[in-house]
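So this first bit is one chain, no partners, the form predicted on its own, shown in C-alpha cells.
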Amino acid sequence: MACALVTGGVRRIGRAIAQELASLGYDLAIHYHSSSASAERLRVQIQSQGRTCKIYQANLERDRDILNLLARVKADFQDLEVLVNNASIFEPATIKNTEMELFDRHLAVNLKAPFFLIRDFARFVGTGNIINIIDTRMSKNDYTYAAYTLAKKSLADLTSMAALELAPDIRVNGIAPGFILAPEGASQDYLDKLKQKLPMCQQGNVKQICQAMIYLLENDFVTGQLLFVDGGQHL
C-alpha cells in the first residue's frame, strides 16, 4: 500500500485522519509542530497495526521548514500517494485588531504551506490525491476571525485552481468541517446552543470527516470539489 502525508496529524481531526488512513492500509508520514510526545505515541500505535509510520517535525510558519517537508517525506517513502493538508492555526481577531504578526502567521500555516506542499507534490510525486481541510467558515464573512477566514477562503480557491492545473494526474479536493470537535474549555451550555443553530441540530464527529475523505480517495471521477461536513451550517 502507498504512503499518505498528513500535516498536523497528531491532534484532533488530523489524528483521526491519520488513524483512518492506517486502518485503510496506508503507511503514514505524520507532520507535527511541537507535540513530540503525542507524535511518538501515535507513531507507535500505527506501527502496532502493521503499518510503517514516520514522524516529521516542522514549523510551517518558516519558509525553510515548508520547503523541506515534502522532500524529507519523499526520501523515506518513494510510494507517497496522498497529501492531506490539515495543519492549521485558529486565533480570533477582527480586522481592526489584527496585527501583522498574527496575519502573517495565519497566512503562512493556513495557505502558504498548503500551496507549496501542493506544488512540491506535483513536482516530486506527480500522481495521486490531495485533500485540503478547510472550514465551513469560509462560506461566510466572519470578521471575528478575519485572517483565519481569509486564509481558508483562499485555500478553497486554491483547491479549485490546483485541481484544474494538475488534472488528470492529481486529483485535488477539499473538506469543510463544521462543529465536529468542541473548542477547548467550552461549556456544555455553549455547546448545546451551538447545536441548536445548525439545521441538523447536532454535533458532528471525526468519523464523518473520515467518511468524506474515503469518498474523495475512492471516487476517481471527482476533483475540484469542496464537501461541507457541517450539518448544514454553511447554508
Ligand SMILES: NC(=O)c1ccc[n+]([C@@H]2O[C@H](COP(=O)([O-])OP(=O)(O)OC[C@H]3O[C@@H](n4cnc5c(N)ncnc54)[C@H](OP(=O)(O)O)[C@@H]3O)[C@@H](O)[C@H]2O)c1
The other form holds:
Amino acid sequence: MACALVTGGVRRIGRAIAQELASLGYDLAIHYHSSSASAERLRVQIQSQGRTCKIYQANLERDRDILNLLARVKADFQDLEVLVNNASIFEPATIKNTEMELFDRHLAVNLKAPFFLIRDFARFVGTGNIINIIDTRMSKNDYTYAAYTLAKKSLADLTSMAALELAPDIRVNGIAPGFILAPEGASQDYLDKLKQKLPMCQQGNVKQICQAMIYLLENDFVTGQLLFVDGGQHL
Ligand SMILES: NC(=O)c1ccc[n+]([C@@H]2O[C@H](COP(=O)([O-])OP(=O)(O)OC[C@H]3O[C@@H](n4cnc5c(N)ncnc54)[C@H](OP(=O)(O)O)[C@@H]3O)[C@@H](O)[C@H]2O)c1
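With the form predicted on its own in hand, show me what the form predicted together with this ligand looks like.
What follows is the entire complex, opening with the chain shown before.
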C-alpha cells in the first residue's frame, strides 16, 4: 500500500489524521517535533493495525530540517503518495506586539516548511495528493494572531498556486478548520462563549476534519479547493 507523510502527526488533529490514513490502508511516515513519547506510542499502535509506520523528528523552524525531511521519508518509502502539512505554531501577538523571532517561527513552521515540502514532493515523488491544513481565520484579519494569520493566508494562496503548477500529476487542496480542539489550558467559559459566536453554535471534532480529508483524497476532479470545516465561522 502507498505511504502518507503527516507533519505534526502525533498529537491532536494530526494524530487523528494519521490514524484515519492508517485505517484507510496507508503506511505512515509521521513527523513530530518534541512529542517523542507520543510518537513512539502512535508508531506501535499503527503497526499493531498491520501498517508500516516510521517516525521522523524535525524542527521545522530550521532550514536544514525542512530540507531533509522529505528525502528521509522517501529513502524509507519509495511509494510515498500523500503529504499532509499539518504542523503549526499558534501564538497570540498583535502587529504592535510581534517580535521578529515570533514572526520568523510562525512563517517557518506554518508557511516555509509546507512550501519546501510541496516543492520536494513535486521533485522527488511527482504524483499524488497534498493536503494543507489551514485555518478558517485566513478569511478574516484577526490581528490578535497577526503572524499566524498571515502565514495561514499565504498557505491558502500557496495551495491554489501549487494546485495550478502541479496539475495534473499532483492534486493540492486545503482544509480550513474552525473551532475543533481548544488551545491547551483554555477555560470552559472561553469555550462556551466561542461556541455561541458560531453560526452552527457548536464545536467541531477531528472526525469532521478526517471526513474532509477523505473527500479530498478520493475525488480526483478536485484540486485547488479550500474546504471550510468550521460550522460557518468564515461567513
Ligand atoms: N485546533 C483547532 O481547533 C484548529 C483550528 C483551526 C486550524 N487548526 C490547524 O489544524 C492543524 C492542527 O491543529 P492542532 O491544534 O492539532 O495543532 P497543534 O497541536 O497546535 O500543533 C500540531 C503539531 O505541530 C508541531 N510543531 C509545533 N512546533 C513545531 C516545530 N517547530 N517544528 C515542527 N513541528 C512543530 C507539534 O509537534 P510536537 O507535538 O511533536 O512538538 C504539534 O503536535 C494546525 O495546522 C492548525 O493551525 C487547528
